[in-house]
Amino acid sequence: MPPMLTLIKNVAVLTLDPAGTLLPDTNLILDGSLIESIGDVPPGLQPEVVINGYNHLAVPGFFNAHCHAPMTFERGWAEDLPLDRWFNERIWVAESALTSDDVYWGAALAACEMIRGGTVAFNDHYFYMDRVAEVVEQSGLKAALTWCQFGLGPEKEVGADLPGALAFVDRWQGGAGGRIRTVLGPHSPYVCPPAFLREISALAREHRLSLHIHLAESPAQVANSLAAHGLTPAALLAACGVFDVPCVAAHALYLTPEDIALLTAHNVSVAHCPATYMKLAMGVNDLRPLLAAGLNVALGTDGPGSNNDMDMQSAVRLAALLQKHHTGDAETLAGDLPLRLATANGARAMGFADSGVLAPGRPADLVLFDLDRPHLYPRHNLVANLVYAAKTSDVTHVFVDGRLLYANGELLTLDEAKIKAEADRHAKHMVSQSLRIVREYKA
């Protein structure tokens, strides 16, 4: 249904405002795409939709800051392999047979999973992004969409070369009623030649676009960059102008103190994807220096080909647990900080800076969690329960711009049964047809 006047009554609200306000029993009024008020219901209010929020918690929806959503079709296809073999033996082999229809159904399957799990927006970096844009338009989600480019010649690109990616950007910028942001996306400094990085950076400046890129995923990438260019990967990107526009750097695991200062000076956002780091044994960085420097650190799932799901609730819990384990400091990512990384910080990274906080006048991008579950009792600390105990199955309602996308187990904008059948069929056909490697991973 379209956005309308909605009353969510008798609900607990975790605003994630700067004070971390938690209102134990209040009312939320959504008017169109915005939050109208939090508190008492005005006399004479006649909402078109009324939801009983008793025993529920309203929170900002999750913003997945880095993913490859269509890669649901490679879920379980590339298991128990290190990064180089994961790319060369499975992922890029399977993707040699990739079609635009594969991308559509893979992204649609991801959209079903994301909505069910409380994600309201995703930052996607993949191919055939016009088909992903169709999914965004149909599903009601928000997204920043990046058509990945390698810069190795038109024959090496997938679905569109750089002019084609720019045409996609122009066609879909502000699409789906403003729910779509379009972004340029060089793959990485270890794949893209410096000349191409300079070219795409210049185009981003000219067209006032953001960039989305992978950065410093392994020690080998750093060592090889120093050997080839005399610069770390981060310094190379800065020298090529990549950071002269708003930029999301995915992973950024291996940074020097100078790199951190460089990213901070250029207001780069870092997307941290803990499940992938553990699954592919990539190692993990200490986020404390990044946060102390003022970097905008957000959370992502990465693609289901590397971490197997699109579960942002899991990313919140894993980020907190992995940082505590890695640093040996139980106070790392304390309190509601993991939730802020997954909401407001992700929204800021993706260009939806008004989202991520529940307050009057803010976009009505929010989720209701059912608190009446055994694993959410007792309620000594609702924030701790949400970070460490809540499950995606606890999500009962999802709103994006005030539009209800999911209610009590039912997807309201997508035909889930058809999507599951088509996605499964396309995935099996794609991997059966993959015959050639179109590129090779080298750090």
Contents of the next structure:
2 protein chains.
Amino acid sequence: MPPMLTLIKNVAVLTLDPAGTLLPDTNLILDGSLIESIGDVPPGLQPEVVINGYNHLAVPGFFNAHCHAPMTFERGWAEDLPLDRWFNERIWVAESALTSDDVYWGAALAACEMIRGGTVAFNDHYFYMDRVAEVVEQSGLKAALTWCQFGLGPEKEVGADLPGALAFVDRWQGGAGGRIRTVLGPHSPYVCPPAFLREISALAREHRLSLHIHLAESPAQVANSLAAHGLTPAALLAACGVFDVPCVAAHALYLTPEDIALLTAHNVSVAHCPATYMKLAMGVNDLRPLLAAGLNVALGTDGPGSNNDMDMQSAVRLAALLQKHHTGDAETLAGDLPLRLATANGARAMGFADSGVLAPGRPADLVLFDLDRPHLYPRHNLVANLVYAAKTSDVTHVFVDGRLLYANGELLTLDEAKIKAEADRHAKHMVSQSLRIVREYKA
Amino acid sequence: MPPMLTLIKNVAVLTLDPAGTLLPDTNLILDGSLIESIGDVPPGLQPEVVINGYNHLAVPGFFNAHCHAPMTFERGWAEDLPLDRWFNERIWVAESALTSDDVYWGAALAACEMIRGGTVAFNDHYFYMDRVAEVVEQSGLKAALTWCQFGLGPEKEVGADLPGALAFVDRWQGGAGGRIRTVLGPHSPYVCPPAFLREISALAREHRLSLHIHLAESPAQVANSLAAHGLTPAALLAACGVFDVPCVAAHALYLTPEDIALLTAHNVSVAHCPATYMKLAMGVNDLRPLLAAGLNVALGTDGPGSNNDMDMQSAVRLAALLQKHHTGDAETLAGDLPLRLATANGARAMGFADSGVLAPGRPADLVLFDLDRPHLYPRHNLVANLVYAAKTSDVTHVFVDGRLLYANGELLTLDEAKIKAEADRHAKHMVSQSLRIVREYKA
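Now show me the form predicted in complex with another copy of the chain; what you just gave was the form predicted alone.
Starting with the chain above, the whole complex follows.
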């Protein structure tokens, strides 16, 4: 595509810059993939696209810092269960029949949902990731993609052993015009043996790659780690070199003060996924010590098998509500902080560190919310309206790298009708196949 | 209006009957205000309205069991504060300038939001309730309306003393074709003196009215009641006769086992409002003992000054997530139970006990959800999709007493553009007036 000049006229802009600047009526000019300027329209400007931003609010798009997008195919498949039974009785059973096509259509469905909801980038951790990369390429989204590795021997991996994951990195690093970043992904310290954690960390250092891992999701995981290794899960990862490269630790719910200091010293990003913690009754942590230490805390939806959607707007509200509830402190995660976790902090976690703020020279990864909805009146506090009352359905326009992916109800890059039908068909086929496999295994 | 015959063709119906019947492809016939039949279309039927229900799900509409609808005017006005400071520093200050017109436009704005979100009835507790009754009459919604009373002497009341509240009852009981029920509303046992609680309860018995009151919102309220009266707040209300008539107790977070037995013995309904409890860091109760005792637990949004919306779909999801989180039991509020709290239980609490179930002869208070949305695929479990993934914006049609109030994005009974503008103007005027009053008082 040639560079495109876009003018968004008479729009309110929540920049999410350090000062929290809110411009009530201004103009946004996008030039190619970047924000050219915010303010007056220069005389003689000849934009190729003009959008009337009256009664709309421009904000940085959401960065979903931890998810398993293809798992839309397990939405509604594992309800009202605790984490261990959710995994063992439902999720891993269904995934026993997983195919590469399932991953493609599941991720494509997630992409439709994410774009409609104002998400511009996602940090995905799953299998058959070439197929997710295809979806990223086609959809126009940004993503950091991780082919999950168990490290239990090639026969235990789903579709790629460690050399295969590195080959995936070779194929896709910097792909889709720089919108794809590839990452290595040991599943977790409770699945991966320490020798494997050391091996994959060494490879990440050698190839200058980041890591994305699950950490400390339950008290039992911490107790087991202490019993087996004499170390907390976080300390074990540090000892294995996992934190010697940029790393996203998903969840990190059960941390000691020493763990928090360790993560902070290594610039680890923590991806917080409140819907999953509540739905699976996993408990939650107090984010205040992490934030006070200067840790980069970002927000994610996790997979739709647990939460059950890819809705970052809902994650923003839920994160704020859950922290206020959990800490008993209504002043926690105040003001625009929940939005910052979901935008700039996520962008930083995923290695798109220039994004997440609306300012000249920054990537044009942004979203327009229609403010002319009954639930967004009155206008005492636009930030509070956005955090606590706005809905994904208020999103009218989504730009990624200056390209319009969604406008007024229409997805501009994806064939949504086909994706819905194929995703539904593949999801039903997958679970019916998995039930057959289980029956044959038992017989 | 003459009776209207409506046919909704080829629709999925979640009846929420005792068996939890889900009919995947059927027809709904509405005759006047009632559901005539569910099933085959009789030959020769000549409906006046035909709706294509393909890919849509019909469910009972939501009954919002506790709210202060006019308080949309304080949406975003009192952020990130605990309950006591929220009241004292923001809410009661703003309300010092409250006018009857503010109430009208605030409630009208709430009505727009409620109808769009699939709410068919609301249980409102506020001031200048004639103006809310006008909104109910005009909008086509159902409501139980309570003019809040403090019982501290006529000069402390907002707009009506107790005889005034009874006059309101006389004017509106059974109004709007039976869509309005009027209720007496002592604010709470921590504001109202026991003598007043006895007086208003006696009047309710005499006039065969219900009561609607706030109960046990904090440990401090319980401690203060024990210190002042030697009774828990629930026991104090029982001793004053409050529970001798049908009563909705909002919140009821801090109950003893004896309190639960007392509420159960008196058939009290409890209105549970999870967003407020989280946002104001009030704590929450375990609903399992209440449900096990057979108490009628319903769901509410509370007022938009605290939560910050009138979104019952969000309340359904949040109630389920919060109970799973709070109890550590992922099997809590399983299946369709969260929906039942928001429909039939709310209807029962508000005295519209026939509603909340889709069956022949029941009131046609129902909603269509569009299932053809990316976040509602695949179709493993329609109930889970509805509880955890659906959004208010998936609502396409809302019927109350068989009358269509909303269809495909358009409100059919209210002038939404005017309401948004007037509500915004009145809200801004109210808070600016209140700030002036405070300045003059301090000077």
